[in-house]
Structure formats: structure tokens, C-alpha cells
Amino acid sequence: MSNKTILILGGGVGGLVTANELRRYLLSQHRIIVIDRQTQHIHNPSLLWLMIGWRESSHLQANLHQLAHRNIEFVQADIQVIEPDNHRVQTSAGEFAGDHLVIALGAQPAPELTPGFVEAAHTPYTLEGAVQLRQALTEFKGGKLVVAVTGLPYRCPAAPYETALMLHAYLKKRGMRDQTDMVMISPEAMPMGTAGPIMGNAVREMLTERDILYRPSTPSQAIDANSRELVLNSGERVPFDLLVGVPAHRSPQVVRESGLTNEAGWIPVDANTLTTRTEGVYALGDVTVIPLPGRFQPDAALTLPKAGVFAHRQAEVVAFNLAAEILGRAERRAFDGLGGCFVELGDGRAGYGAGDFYDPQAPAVTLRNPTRYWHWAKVLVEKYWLWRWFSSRFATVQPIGDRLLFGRTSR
């Protein structure tokens, strides 16, 4: 068995899990290299807690150089060119080539796609944005608060609605909810539309119960920073005292230039194996596009949501199949479209939605009633995540290889 090199582009959820799972299966003779332009891995689900002061920035970050504890190489560099046919990348730190290539570069917020967004809106979708929004909230004295999805697609289907629900609870605790009119505006036909009608209707009811005016199927085109108005496609102008925006996301430019993407800039992959049209190249997580079979919204072709839970489960499949191929085994696994996420309310409770996104009729996702149990479950997931993937105590000393993959060892 010859030594192999696996290049993993991206140190987010998908890249992190792929690298760690591969190292569990493969001995150190095989190189695993993670390349990312940032040194810090950010636990994105905690950004909304940062927004309202429940977390500090340091609580939700970990340094990717800690992967060295697990015999995983990390390279901080800008990826400048991806050559999929050669399994090679050009970076600011030089050229890297491998036997296999895994692209997990995610989806990037693109506020510049909406004129006026950068000047007038706050967003919890980045670390810097969440910190700035936190400060803006402390200075907010009431008035018109608008939460707006300004473009599609975006990362994490629950987050915009969690934002509105958590801001309601935040203002209520500060005694300012009665002095604030809240509006939720989105181009989507229903909340979390890709999760199916059961989930969508449940979230819509939560907004209604909290007197948050919900305006679905309402796309916007710009933000007038001078007049402090959100300009809708219809020409209507919605005034605001504080605008919390969810920008459209797009793939990194280097991905769009790789020759692997569709016209929209996302990488089509096999829905079960995450293989691309180029042999030896996988893509997973938010950078991909996977059409869903069900059509429950008229004239809407839905795709798998861009969410960390799917990147995680896809990474497990990719790592298993790659290791099996390297070890010369026939066994393979398939990603099944199952997934779930928490819906935080901001009052010490959370709901949990989960189900089958590959259901042939429509995503079969239901929301479990909000309770304190689900809130604390989310807290535990946050703590476990950073410990599981970064703690030196969990470092892989001896890979278990075939014993884990196939129930025996042939070495």
C-alpha cells in the first residue's frame, strides 16, 4: 500500500471532521493536509449567543494549528488556484499536490450584493458582525427593528428566525419590547422553507405569538443608508431604526474559477457519495448544491440547506469512503439526507427540528416543542464540539484503521 496525500481545503465543519475521521482510519504514513486562510475555527452556531452577550469571542474559537496534536498538518494560506484534474492547489504558501482532494470551503456572506448593506445593516453571520451588532443593541432605545433576509441562498436556515425570536426575548428582558415594533422580512415563501411545511408553519406560529410581523415572499433590492429604509423589489420602502440583515451567500471566488461549479457558482455532487465530476475530488458542505426530490412549493426547485449538520455527516461519509479506497476495501457508505438543528428562543428554551431531507415527497422534518432541555442540549453540543475536535486529550495516538472500518485488522 503506497503512501497517500489527502488535501483538504477549508478548516470549517466539513474540513475539520474529514481530517479527523481520516486520521482515525489511516496510519501516519498517509499525509493529511488542511489548508485555510484563517487560523481560527469559529463555532458559528454560537454567534447568535455572542450577539446578545451570552458569549465572548474567545469562547467560540479554536486554533487550527492544534490539529498537529492529531498528526494532521495545517497550512495557513490563501488558496489562489484549484486544479482539480491534477489534485493540486496554488496558494500563498506555495503549491500543494495530493492523491485526493476534498473541497470544503463553505459559503461566504456577500453583503456587497445588496447596495447599502455594508453601510446600514448589522449581521450576526460573522464574528465581527455579531460583535458590532451586540454594541448596536446596547445603544438601541426602541423604535422600528427590522430583521431582513436580503438575498438567497444563505447559511443555516434557522438562523434568521432564531435571530428575530432571540431579539424579542432580549428586548423583553430589557423592558424595551413594548417600545419596539419588530418586522421579519424574507424572500422565502415560509420560514425555513427547505425544511418542509410542518417546520415552516411551526416557526411562523412562534413569530406570530411574539407579535413579530412576518412578511414572506418579500424580496428586497437595496438599503438606503441616508433615509434608513429597506427598499423592496416592489418599490415599497420600509423604515428602520435598527436593521439586522442576513446577506446572500456565495462560494469563494477560487471555487467559482475551478471549473467544478454550476452557473450559480456551487459544486454539483452525487447526493450520496459527495463525489464531483472529477475523479478523486470530493466536495461537501455549504460549497455544494444537492437538489431535493420533493416539490411542495409551487415552481420551487429546492436544494439541501447549507448547514453544519450536513457538512458534518457528509464528512464522515467522505472520510470513510476515502479510507476504504486507500486501504483497498470494497465497503462504502452513503449520505442519507438526515439532519436536524436547534431553534433558540432566547428565553432559556429551544426547539429541535429534525428529519429526512431526502424524502421523495417533501422534507419530512418536525419541530420538537421548545423546552429548557433542548437549550441545554445546544449548550452541551457547543462545549463538546470544541473539546472533541481540538482537545489534546482527544488526540489520536494510534489510528485504529481497519479495526474500525471493517471490524478486523489486516496489517
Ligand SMILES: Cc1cc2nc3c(=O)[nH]c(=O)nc-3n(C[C@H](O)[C@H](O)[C@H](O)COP(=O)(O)OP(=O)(O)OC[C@H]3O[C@@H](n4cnc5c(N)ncnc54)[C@H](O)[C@@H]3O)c2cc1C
Given for the second form:
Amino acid sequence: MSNKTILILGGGVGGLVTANELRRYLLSQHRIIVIDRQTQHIHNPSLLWLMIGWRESSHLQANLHQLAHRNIEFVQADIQVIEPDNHRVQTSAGEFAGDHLVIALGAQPAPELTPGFVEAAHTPYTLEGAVQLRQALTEFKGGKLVVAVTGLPYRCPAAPYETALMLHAYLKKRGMRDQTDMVMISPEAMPMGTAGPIMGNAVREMLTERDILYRPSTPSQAIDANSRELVLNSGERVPFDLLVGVPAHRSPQVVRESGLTNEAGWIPVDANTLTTRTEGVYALGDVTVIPLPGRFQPDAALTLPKAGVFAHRQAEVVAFNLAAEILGRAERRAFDGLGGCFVELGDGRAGYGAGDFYDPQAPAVTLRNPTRYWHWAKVLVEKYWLWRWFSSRFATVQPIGDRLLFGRTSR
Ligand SMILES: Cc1cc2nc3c(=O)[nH]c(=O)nc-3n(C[C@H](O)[C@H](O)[C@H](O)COP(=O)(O)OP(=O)(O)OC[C@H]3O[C@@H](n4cnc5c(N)ncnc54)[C@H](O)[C@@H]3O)c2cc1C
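Coords for the form predicted in complex with the named molecule, given the form predicted alone:
Now the complete complex, all chains and molecules, led by this one.
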């Protein structure tokens, strides 16, 4: 067996898990290289806690150079060209080539797609945005608070609704909820539509119970920064004192130019193996598009939501199958479409929705009632995430997975 190099593009959820899992299976003779333009890995779910002051920026990040503890090479560089056929990339730090390529470059917020967004809206969808929004909230004196999804697709189906629910709890605690009219506006027909109607109705009820006016199927086209109004597609203008926006997302430009994408710029992959149309090239996580078999809304073609839980589980499958291929083993795994996420309420409680997104009838997802237990489970996941993938205590000395999963260590 010859030494192999696996090039992993992106050090977010998918890239990080792929690299770590591969290192569990493969001896150090095989090189694992992660390339990302950012040195810091950010645990995105915690951005909403940062928004309301429950976290500081330093609590939710880890340095990707720490991967060196695990014999994973990290290169901080901007990836400028992907050559899938050659398994090669051009970056700001030079050229890199591998025997296998894993693309996990994610989806990027594109606020510029909505005129006026950058000038007038706040967003918790980036670290800088969450910090600025936190400041804006401390200065907010009540009035009209609009939470708006200004374009599709976006990451994490729950996050815009969690944002609205958590802002309600935050304002209530500060004694300002009575002075604030809250509206939640979205182009989607129901909250978390891809998770199915049980989940959607449960979240809608949570909004209504908290006196948050919910306006589904309401696309917007622009934000008038001068008059401080959200301009809907219908022409109606919705005034705001504070606008919290969830912008449309796009795939990174380098991906759109890679020749691997569909017209919308996302990479179609096999729903179970995450292989692309180019041999030796996998793609996983938010950068991909996977149509879902189940339909429950007439005329609505659904795709797998962009969420870390799927990037994580897909990465485990890709790492296993790649390692098996390199080690000449016959075993293969398949991604099954199962996933779940917390719905944080901001009052110390969270709900938990989970189910089968590949169910042929409709996504079979149900919501467990909000309790303190689910909130603490979410806190534990945050702590575990940053410890599991970055702590030097987990440094890989000997790949154990090969022996455990394949029966013996390959040399
Ligand atoms: C506020 C918020 C809350 C969320 N909450 C949840 C949640 O509770 N549960 C859940 O499952 N998901 C949640 N998500 C979604 C989750 O964070 C993403 O779905 C997940 O990170 C996707 O993983 P990925 O590996 O596909 O992409 P990412 O984690 O986004 O990683 C992509 C990486 O590629 C890098 N990159 C991109 N382009 C280039 C380039 N040209 N050169 C070099 N590097 C590049 C980026 O810097 C990034 O590090 C949330 C997201 C947000 C914003």
C-alpha cells in the first residue's frame, strides 16, 4: 500500500471531522492536509448565545493549528482555484495536490444580495455580526423589532426562529418586551419547512404564544436604510427600529468556478456516499445539494437543510469509506439522512427536534418539548465539540480505528 495524501478543503464542521476521523484510521505515513482561509474554527450555534451576552467571542473558537497535535497538517490559505480532475488546488500559499480531495467549503452569508442589508440590518450569522448585534441590543430602547429571513437558502433551519425566541426572552428579562412589537418575516411557508409540518406547527405556536407576529410566505426585496423600512416583494413597507436579518447564502466563488456545481452553485453528490461526478473527489456539508425524496408541500422540491449535524455525520461516512478504500478493505458506510437539532428559547430551556430526512413519504421529524434538560444538552455539545476535536489530550498516537473497525492495524 503506497502512502496517500488526502486534501481537505475547509476547516469547518465537515472538514474538521473528516480530518480527525481519517487520522483515527490511517497511520502517519498517510498525509492529511486541511486548508482554510481562517485560522479560527468557530462553533456557530454559540453565536446566538454571544448575541444575548451568554458567551464571549473567545468561548466559541479554537485554533486550527492545534490539529498538529493529531498529526494533521493545517494550511492557512485562501483557496483560489480547484482542479477536480487533478485533485489539485491553487491557493494564496501555493499549490497543493492529493490522491483524494474532500470539499467542505460550506455556504457563505451573502447580505449584498439584498440591497440595504449591509447598511441597515444586523445579523447573528457571523462572529462580527453577533458582536455588533449584541451592542445594538444593549442600546435598544424598545419599538419595532423585525426578525427577517431576507433570502434562501440559509444555514440551520432553526436559527432564525431561535433568534426571535431568544430575543423575546432577552427583552422580557430586561423589562422591555412590553415596549417592543416583534415581527418575524420569512419567505418560507412554515418554520423549518424541511423538517415537516409537526415541527413547523410547533415552532409557529412558540412564536404566537410569545406575541411575535409571524408572517410566513413573505419574501422581501430590499431594506431602505434611510426610512428604516423592510421592503417586501408585494411593495409593502415594514418599519423597524431594529432589524435582525438572516441573509441568503451562496457557495464560495471558488466552488462556483470549479465545474462541479449545478446552476445554483451547489455541488450535487450521491445522497449516501457524498461522491461527486469526479472520481476521487468527495463533497459534504453545506456546499452540497441533496434533493429529499419526501414531499409534503405541493410544488415544493425539498433539499437537505444546511446544518452542522449533517456535515458532521456525512464527514464520518466519507472518512470511513476513504480509509477503507486506501486500506483496501471492502466495508463501506452510507449516510442515512438522520439528524436533529436543538431549538433554544433563551429562558434556560430548549426543545429538540430529530428524525429521518430521507423518509420517502416526508421528513419524519418530531419535536421534544422544551425543557432545561435540552438546554444543558446543547451546552454540553458545545463544550464537547471544542474539546473533542482540539484538545491535545485526544492527540492521536496510534490510529485505533483501523484495528477496532477493520480488525487489525494496516502497515
Ligand atoms: C448562527 C448559526 C447557528 C447555527 N446553529 C446550528 C445548530 O444548532 N445545529 C446545526 O446542526 N447547525 C447549525 N448551524 C449551521 C452549521 O454551522 C453549518 O451547517 C456547518 O458549519 C456546515 O459545515 P461545513 O463544514 O459544510 O461548512 P463550514 O463549517 O461553514 O466550513 C466551511 C469552511 O470553509 C472555509 N472556506 C470557504 N471558502 C474558502 C476559500 N476559498 N479558501 C479557504 N477556506 C475557505 C471557511 O472559512 C470555513 O471555515 C448554525 C449556523 C449559524 C450561522
